[in-house]
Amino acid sequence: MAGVPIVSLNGVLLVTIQEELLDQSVAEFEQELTEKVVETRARGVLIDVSVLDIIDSFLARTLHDIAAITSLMAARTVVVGMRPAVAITLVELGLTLPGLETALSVEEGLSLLSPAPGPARTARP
């Protein structure tokens, strides 16, 4: 067990990485999260990294992999709360993470994962 809490809320899995993770814990987290996507039939995954001062290349690659894996399972992944210094470091390392959606806050991330409004319904006469 990676020790990363995963909470299911209205079709979205909310995940807050609360401390730096060792590589083994990151791998376990990836496995647990993808299993939870299937178990809950989640349409979205929101990963909050706002408490992290550092995202190393292994975690960055794993976040990218999680987005690719969940996409194959018909779910979207959004990473939220990335600090400017972390983003700068990732770019300096050449880790651009294509396909990984990001948002500045949990609220904005949840907005991205909200179901698209369907066609307007009209009352039958």
The other form holds:
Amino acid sequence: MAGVPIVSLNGVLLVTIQEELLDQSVAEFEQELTEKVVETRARGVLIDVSVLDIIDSFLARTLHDIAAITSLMAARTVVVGMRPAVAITLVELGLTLPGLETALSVEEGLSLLSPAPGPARTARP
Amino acid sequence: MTTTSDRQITTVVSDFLDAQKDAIVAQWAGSSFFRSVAQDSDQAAGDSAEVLRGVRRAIAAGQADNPGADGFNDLRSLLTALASQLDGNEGVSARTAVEVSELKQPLLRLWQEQADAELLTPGAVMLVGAVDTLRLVLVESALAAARDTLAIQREQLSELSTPVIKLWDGVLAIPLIGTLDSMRSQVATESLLQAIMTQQAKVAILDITGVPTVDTMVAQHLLKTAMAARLMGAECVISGIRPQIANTMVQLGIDLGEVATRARLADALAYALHRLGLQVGSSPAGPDVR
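What about the form predicted in complex with its partner chain, after the form predicted on its own?
Following is the full complex, with the preceding chain placed first.
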């Protein structure tokens, strides 16, 4: 148990990282989350990092990996609430994380992940 | 001349300054330098007494020619204040320097009346040297004060020159004007990202219509700002890139591929509204102000 609570909410896994994680915990968290995606057949993953003052290169890399892994399982990952200082630092480090979806707030992230309305919507089993 | 007689002159001159203190202060307070900065004669007398104390201390320490002497250091804050009072007129100028030089005459006159023939010239040299050093300290203090003012103003300018404007709910703009250096672009980046977070803006427009030239570093900075905004979950649009700047960027090999760019601020706003799912158009019935 990595100590990161994962809440399943209406087909979306909501994760709030509440404190700086050690590399070991980050790896465990990644594994736990990806297993949970399969288990809950989640449509999307929302990772809230608004509490974090520091996101190191390893965590940034892991966030990127999670997005890539979940997309293989047909789930989208959105990282929300990154602070300005964290964002600048990551960019300065050259970690622009292309392909990672981001949103300003949990609310907006949820609306990003909400199933598109309209007749094209497929029924979930 | 031996060291012993140097010390002797030092003692004699500082004794002279002590003995003639009141006469000197009276003369100095009437001089054009103290008169021009002081508000009344009492203040002029107080200021000149304090200057005399500092000069005497420097002379007594045998450091009449050293602007870093304790006696002169004591005077720096007073002289800075005096110099700042001159600011209202024309500041410390060549004329001020001449006025300080005028302080020599009363000193030398009194010295001439007092001194022994043997000590007359070396003592006069010492007094003139002390006043010259005083003048140097005044100019130094004024320069230091001006430097501080400049630094403060530069800081205020960089704050003033990067306003973040809310154009619409969820749309911010930061119109950049003038030459961008690394400090200014950093301030712009920080205030823009901070505003994105506090106002939860989805689109931020970086308008560089008013920027005449862009060098590699500034272009990189714009790019980094856009990337950081994207990491936060907002989108950055750069507008107002002039043809010459676009040309420079291409030649420098700067790729803005991942950042949306628009020719004019108006186009960027239209793009931003489109991203928010809004649309602006003229209604067929003419202008309709809701």
